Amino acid sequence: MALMGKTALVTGATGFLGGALTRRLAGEGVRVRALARQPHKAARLQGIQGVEIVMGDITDAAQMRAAAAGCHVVFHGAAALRGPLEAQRRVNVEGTRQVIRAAAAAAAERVVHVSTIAVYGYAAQGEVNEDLPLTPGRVPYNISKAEGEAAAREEAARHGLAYSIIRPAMIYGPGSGMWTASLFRLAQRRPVIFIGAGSGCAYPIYVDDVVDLMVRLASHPAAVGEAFNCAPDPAPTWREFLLAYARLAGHERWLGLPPLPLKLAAPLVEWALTLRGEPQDVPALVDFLQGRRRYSMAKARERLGWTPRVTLAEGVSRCAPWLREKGLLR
């Protein structure tokens, strides 16, 4: 392994993915500096051998000057996943800021930054690659990340750093909340209840997928100053998806919902959640679950030489234990 040796920053290692690039870093040889901004939080990575916890705010331009001093690499995870646009910013993008400034002034090697694939809307249409404008809508995580992604390159620009920026799309496995959790309770019930016949299609992605690009991202030299979708490249339905899980759970039977009335409810949910201050531009995101596009993910196979490993049905085979573990699946 190339950063077999060094010493890796991880911003939001105690979050899903974050620990998942934690404990695989970690297994790998490499000294990790593992940020946590809740006590509590970094209990989950007490133990690990090679992983340093060091408490600290990504916000925080002193502390996170400090939590970089000496690392090789910094893999940004961080980030405010909802709330208010300009609360979202202020993680997203000036905290963004400052692990930039911070792995500069720390003179890393390399930043990996996370993204997301979410910078380019619900309105990308058809083959979705790295070259198309960014056209986050109106949701704040959407529009925060996207402003992010700018704030990463024009800091790593002014500081002649070298990054990379990954985009991952849903990702999945064991420990995650929304993607595994959430919806293993909506597909064990009987039948699943969906858009129509769900065959619009779904994004999932495997954790270790995500983080193994990850790696490559902080030592290929092919990805200085580039952005990599992360995504299943063909994408399954969302049929497939839920009934994936559903199947864990002893059942395929499905109930389509007609997509109309969901479509003409869709105006008035959005104004509901404006009021709140978080947009989510629920009659695009209707679409959106019904569309077909595709998440190329040519140009890390061009570039990196990396394709995704872990099928899905493998995926959401691994994640049983853990959904035993926790109590949804018996």
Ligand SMILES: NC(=O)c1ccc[n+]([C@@H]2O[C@H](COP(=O)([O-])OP(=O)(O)OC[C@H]3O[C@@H](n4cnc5c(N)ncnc54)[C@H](OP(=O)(O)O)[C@@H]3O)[C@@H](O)[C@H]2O)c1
The other form holds:
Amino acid sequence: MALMGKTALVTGATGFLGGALTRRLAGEGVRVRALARQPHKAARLQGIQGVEIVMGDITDAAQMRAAAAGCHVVFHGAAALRGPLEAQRRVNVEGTRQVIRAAAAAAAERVVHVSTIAVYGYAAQGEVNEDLPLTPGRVPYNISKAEGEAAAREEAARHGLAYSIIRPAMIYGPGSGMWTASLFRLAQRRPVIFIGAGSGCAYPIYVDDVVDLMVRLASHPAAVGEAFNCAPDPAPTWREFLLAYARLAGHERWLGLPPLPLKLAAPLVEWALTLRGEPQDVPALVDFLQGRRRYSMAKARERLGWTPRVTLAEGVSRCAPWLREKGLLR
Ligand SMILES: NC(=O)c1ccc[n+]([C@@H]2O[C@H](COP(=O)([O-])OP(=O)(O)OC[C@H]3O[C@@H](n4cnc5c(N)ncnc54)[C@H](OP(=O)(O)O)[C@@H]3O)[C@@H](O)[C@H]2O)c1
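What's the form predicted together with the ligand like, now that we've got the form predicted alone?
Whole complex next, starting from this chain.
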């Protein structure tokens, strides 16, 4: 492995993706500096050989400079995934600037910035490749992640720093609150209740595949200055994804709700979410769930020789021990 013996800073190391990356890197002989900001979450990383925990907040310039000092590579996965726009901007845009500046001050060889397919927004249709302009729409997460990418590019260019961007789809696997625990809860109900026949596409990508592409981006010469999708291509349908979890729970029953009443109720749901400080574009989301996009993996395949390896059936079955441990699967 090209990174063996090097030192890598991982921001977001206490999170789902950053934790998986930290364990993979440490297991392959990389010295990992794992950024944490809450002692009780840092405790999860204690005792992993090759991992040094550093406390810090990505919005704090001095803390980030200290964290990055001496690092050859910086993996920037820390992000705010929910909340009002200004709070997300503070972390996903301003925090990203501090991480890139700190990497530049440390003369790092490469920064891998974690973005998301959400930067293409709900409006993207058909084949979605990395050359498309970003149209994040009006969802705070999508907007702040798109602005975060732009900030990463701008700061890296200003400092002459080599960077790569990964745009993962719906990352699932052991430790995923959203795409594994929550969806499993939905899928274990008999029947699974979803929109229509569930024939719209879902975009689940197994966490180990995302980590694998991040590692590739950290050293491949053709990755410099480029963004790469990391998504299942072709994508399964929602029915296929949810029923894979349902089968773990021992059933395959499905109840499709007619889309029209959901669409009519969407503005009300959006209003309630906005009151809770979690603004969403619910009407566009309802359409998105029924749409069939293709987040193309041609670029990673052609330029890096990389393609996802974990099939949906394999990935879901790898979630079972963790779901049992959490008491969700009996
Ligand atoms: N999960 C997905 O399906 C998905 C899909 C596409 C892209 N992504 C991207 O992947 C990355 C990781 O996501 P995830 O699912 O692993 O999220 P997660 O589990 O919520 O982890 C987020 C991490 O960011 C840290 N963090 C947040 N604000 C911070 C700050 N101000 N300073 C330092 N650390 C901070 C969190 O620290 P605490 O533990 O202290 O909160 C946590 O370690 C994000 O960039 C996200 O946008 C995720």
